[in-house]
Each structure stands twice: as structure tokens, then as C-alpha cells.
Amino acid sequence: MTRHRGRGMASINYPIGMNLGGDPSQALVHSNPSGKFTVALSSIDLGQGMKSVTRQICAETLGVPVEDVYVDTADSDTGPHCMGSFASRGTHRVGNAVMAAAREARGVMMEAAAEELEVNAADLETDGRGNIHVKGAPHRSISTKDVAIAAQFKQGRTISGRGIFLVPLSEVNPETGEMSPATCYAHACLVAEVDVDDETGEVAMIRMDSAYELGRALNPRLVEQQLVGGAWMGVSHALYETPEPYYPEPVHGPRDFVEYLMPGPGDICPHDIAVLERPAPDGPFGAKGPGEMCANPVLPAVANAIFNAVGVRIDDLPITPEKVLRAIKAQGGARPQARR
């Protein structure tokens, strides 16, 4: 018995969202008497931190404290229409249409503001905390709180925003006409390092090195632990996770989580991740999003490991032991690669 040890490259570019019917997302910003916002949404966070970042560009672009926004994902029925939380458009279509919608309630906000202080709107501005002043004038100034008293009880103004995006029609080229299907692209690089055992065929991870350009990562540790995480969904898929052996029939099928295999603790291996960021001129605040580019480099990356390994090209996925030591007795043995 040899254990033999294998290292793989992959690299992808993904496109961000879709451009069917121009993959709308809607959003309302609305704010209530104590100051405090409220954005809808009918985008489903996922576990991915949809709301936290959507709240923390609602705060931002209105300009008050991050703890001063909730965000309310109710259900397709009483919520703004979304396209859905699926093709890693999240960040991206939803985060503008918060964006939008957050620069119209803003706009209301500050002409409130306004005239409560005897200026024009033009000449103020917002401090983050929670304050609204005359700019140059930080004394005169007035609570968020008390300009949504004064605008709901006073001057009859509903401090509120729709915001929505729609991905503008492509250009058709009119030679050959070809059209470009996205507006920006996330791209990444992982290199994954395992040892193949030639008796068993079983396969280990020993380390995973990756690089994700996703715009700018407005929440890095939240960005860190979906790439984490999307990583070691991706090695479940290349190595683990199938309804065989008699897909769609379910006999003999897994029933339950200890017969339908994936990777515990014991599986998991050092993983060293670099984010690069490089706005994208449309993301909000240059944001574009990991999403499902998190697992997409992983599993060519593991199958190219394993033929550097052993010298078995497999394309059939999950890469069970099965398949692997069919694969070296059908070639009359492992065969090492150069390692470069």
C-alpha cells in the first residue's frame, strides 16, 4: 500500500446574476417615529448574510447607525418583487435596489431635516451616529429621531424609498450577434494538495490555498466564511455526495445522514484564503459577491489533484475509492505525475 500525494490547479470566472428579463430586484426603505428603518424585502437570506449586508448598505447610504436598520425578509406575497436568492446575485442586484431605494428615503429625510433647522437641504448632512447638521455647523444640528417625529406628526411626510435594479439590455453585436449575458464577473484560483491511497482508493485533503477577486468584500468576515464554507461544499460534492447507486429509483438510495456521505470534522483540512478586491463599477459600493463561486474551483481542482496523484483522469462525480481503484487497476497501477 502507497499513499501517494497529488496537487491540482483550477481557476473560474463567474458571471453575476442573469440577465433574464433583467434580473429585477425591488426594495422599500421605510422609517417609523423612533427614528429606526425598516427595509423589505422579499430576497430569502439563505444562512449567506443577506441581511447583514443589505443592512449595512441601507446605513450606510442613508447615513445613520448600522444598529438603526432592520431588515424584514417576510414572503413573496407582501414583499417587493425579487427574482430569488440563487446565481450569486444577492449582493449584487438586491444590494442596489437597497441602495435605491435608501437614496430616495434618504432625500425625504434630509428635506425634513431641513425644515425643521431653516436650511436648505443642500447644506446638510449626516455624521453616522445618528445626527443630522448644517455642514461647517455641527451645533445646529437634529436627531434622526426627532426629524421622523416631526415628519409623521408635523409636516405630514412619509419618510420612505423604492429602490429597484434591472440589468440594462446588451448591446447586440450586429455582425455576429453576440451579446454580452452579464455585467460583471467574480473570478477565482484554488489549488487543492491530497493523498490517493492505491489499495483503497480512498482519497484525503490536505490543504486547500485559494484566491477570490469578488469586488469589494463590504463584510470581509462574513465574505471569509461563506468562501470557508463554499470551499468544503465543494469537496463534498467532488469526493462525497450522490443519491446513486440507482438515481432516480430510490431503492437502496441513502435514507439518512449517516448513509448519504459527506465530510466531518475529521475531512477538513488547512485552507489559506486571499480575497482581491476590484470594485465593480456597478456593485454597490463595488461589491459583486462570492456566492456559488465559493465551491465551483473546488471540485476540477480536486479531480486534477488526484490525476497528478495517481494518474487516473476521473469526470464522473462523486470521485468515490470505487471509481479511483477501478481506475488504477484498469491502467496496471498507480501512476505518479511530475509535480510542478
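Being a predicted model, the structure only gives us computed values, none of them experimental. Numbering follows the first chain given and starts at 1. We call the rigid core whatever largest set of C-alpha positions still superposes within 1.5 Å between the two forms. What changes on going to the form predicted in complex with the partner chain:
With the core held fixed, the Cα of G177 is displaced between these two forms by 2 Å or more.
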Given for the second form:
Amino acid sequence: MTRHRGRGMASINYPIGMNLGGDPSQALVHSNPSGKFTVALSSIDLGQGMKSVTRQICAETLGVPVEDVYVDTADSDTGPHCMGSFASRGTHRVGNAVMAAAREARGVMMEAAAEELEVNAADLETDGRGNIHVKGAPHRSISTKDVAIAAQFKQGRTISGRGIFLVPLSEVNPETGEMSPATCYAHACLVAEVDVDDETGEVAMIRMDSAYELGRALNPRLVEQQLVGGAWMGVSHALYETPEPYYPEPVHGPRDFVEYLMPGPGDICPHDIAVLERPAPDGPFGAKGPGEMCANPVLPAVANAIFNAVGVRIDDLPITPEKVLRAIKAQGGARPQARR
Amino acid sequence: MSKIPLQFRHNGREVAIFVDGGTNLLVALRELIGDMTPKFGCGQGGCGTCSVMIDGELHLSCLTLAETVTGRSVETLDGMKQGPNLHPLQRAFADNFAAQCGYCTPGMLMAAKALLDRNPSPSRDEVIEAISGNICRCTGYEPIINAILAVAGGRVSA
Ligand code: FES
Ligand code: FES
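Previous: the form predicted on its own; requested now: the form predicted in complex with the partner chain:
Below is the entire complex, every chain and molecule, led by the chain shown above.
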């Protein structure tokens, strides 16, 4: 038995969002009499951090501390419409909707503050710490809490805003076949190193090195968390997971987690990640978002690394030991390729 | 089927319930005691998210017959906090971004606690071994391993 080391690389362009009849998301922002703000969404945060990121976007746009913003989401009965958390669209689409709603709410907040301070709203600015003051005269100031109270109990107005972000449907040009299904793209490159055992067909991950370009990283720790975790979903799709191992034959489908394999804590390897930030012109504060791209480059990189290690080209996922062994046998043994 | 009376300690508190014969501990905890911290992942021992401690030992509650805990002490994630303060492991999980969807987290925390209770300064390999019965879809395990090592190395305190 020999273990062969191989290295493979893949680069991807990844479109943010989707194009099935237009791609909208909505957000509503309003202040409570306490001077705190609520963002109402129906977009789902399933652990990727959308609540944190939309909270940051709202606070930054309003000019208030992030602690003063609460994101209420995931109830599609009561929240404004969202297409959903998929297609890597959350940060970009929902973030833009939140930004629009917060901008409108900020306008009302400044009007209400202007009425209290008896100045023109255009002369006011926020300090990001919960106060609104006259430009160049910080002592002529009012807290957002007092503005909210005045708006609610004295002026009789709601400090609120509506936001929608819509990427309209892009139809196919019947002449040329062209369309533009996405308004911005994220990019990634990943190098995977694997060991392939030519007796068992098993593939072990040795290390990964990657670079991701995803617009501005609004919350770098959350971006890192997505990239670290998502890469292992990619490895899992590359090497382990399938409901139908002999597709299109439905036989021998897994019935439990003993047969439906996923990497365990003993299978992981070092992964070095570089994040490049090229702000997207139409992204909220330049963000595109990591999304599904966390997993995508891993699959072709692993397939290429296996080819590099033993010379077999497997184009059917997942790349199970059985497929590796059959392919090695068919070509009469492992044929390690040149390493660059 | 007749009901079986069952009495045990749940996070330090005496509880008494009636269960149907064959009820597993996970169902007893969630549906009869109302402790939703042990999660139902697979119900057959493959994922670890239902992990609890029985008399200080790690067990899969989905594979434990409820009646076998009579007179014993069952600890779940619900009992991990120390009053209003997070347990150091919980704090370390937060600091290290070791939870995303959070579905594996109760089981991971119980497995980590069981490890540190018997071995306060484990090696990385021992940490990996200790959480090997727990599947995580989201994190890639690395942040979880780092969180446990941070507590073991004394880098997080209550
Ligand atoms: S629910 Fe008990 S191991 Fe999965
Ligand atoms: S955090 Fe989602 S399964 Fe572990």
C-alpha cells in the first residue's frame, strides 16, 4: 500500500443572488418609545450571522450604537416579504433593504430632532453614540431616546422606514442568448492537498489554502466562521455525502448517520484563509457576502488533487473510496502526476 | 401499556414523572420534564446532540431507557450555567464562534464538560476523541476544538 500526496487547485466566480422572476427582499425599521430600533424581517438567520450583519447595517445607517438595534426576524406571517436565505443573497439583498429602510427612518428621526432643537434637519448630525447634535455645535444636542419620546408623545409621528431591494428579472435575449442574472460576483481560489491510499481508495485531507474576494467583510469574524465551516461542507460533498450512492439506481441509500457520512472532528486539517475586500458598488457598505461560495471551490480542488495524486479523473460526486479504487484498477495502478 | 413511576435528580433537583415502558430518556426530558436543551438529531445514537451526563458519565439520552435513571443524577445543558453566569465552556464557545445554527452545541458542550471533568488539561487529540461522537454541520469543528482547548488552558474563566 502506498499513500500518494496530491495537490489541486480551483478558482470560481460566484453570482450573488438569483434570477427566478426577480429577486426582492423587504425590511421595515421603526423606533420604540425607548429610543431603540427594531428591524422587522422575515429573512432567516440559520447560523450564518444575518441578524448580526443586518443589525450592524441598520445601526450604521441610522447613526446609532449597534446595541440600540434589535432584529426581529424569521416570522413570514408578520415580517415583510423576503425571498429567503439562499443563493448567497442574505447580506447583499436583505442588507440593502435594511439600509433603505434605515435611511428613511433616519430622515424622520432627524426631522423630529430638528423640531425639538428648533433648527433645520439638514444642520444636524448623529454622533453614533445615541445623540443628535447641530453640526459644529455639539452642545446643542438631544439623545435619540428623547427624540423618540418626543415623536411618540408630542409630535405624533412614527420614526420608521420602509426598504425594498429588488434585482429585476433578467430575460434572455432571444437573438444572442445573453442575460445578466446577477449584479455582482464574488470570487475564490482554493488549493487542496490530499493523501490518496491506493490500496483502500481512501482520501485524507492534508491541508487547504484559500483566498476569497467577497466585497467588504462587514463582520470579519463572522466571515471567517463561514469560510472555516463552509469549507468542510465542501469536503463533505466532495468525499462523503450522498443520499443515492449508485445514482440513478436508488439502491444502497444511507439510512442513518453511520451510512450517510460526514467529516468528523478527526478528519479536519489546517486551512489558511486570506480574505480580499473589493467593495461591490451596489452592495450595502460594499458587501457581497461569503454564502455558498464557502463550499464551492473545495469540490473541484479536491477532485484535481486526487488526479494529481494518483492520476484518476473522477467526475462523479462524492469521490468515494470505491470510485477511486475502481478507477485506479481500470488504469492499471496509481499514476502520480507531476507536482508543481 | 401501564405507566412506570420514575424519580431521579435533574440538574440537582428531584423530579418525579410517569413514563410509558420503553420511553427513552430524551423524550422523558423534553416532553415530560420540559428541558429542551438535549436535542433530537437522529434518535439512534449517530449524532450526539442528545448527550447528557448520568452520574457524571456521558450518555446518549436517545439510547437510554428512561427507567434506567431511577435514583440517579442526570445533568443536561440546562444545568450548566452557574446562576446568571455562563459556564466557562459556554463563554469559550461564544468567544470562539463555535456555534452557528447551534443544533450540535448542547451535545458538544456536554461532551466537552465530561472530558474536562475527568481530564482538566487534555491534548488536542484527546479533545478530538472526546467529541468524535458528535456531528457538526456548520463549524468545521476547528472553532469547537479551540474553544475547549481555551478552557483547558485556563484562558477562559467564569
Ligand atoms: S439524537 Fe441521540 S445520538 Fe442523535
Ligand atoms: S453549529 Fe450547526 S451543527 Fe454545529
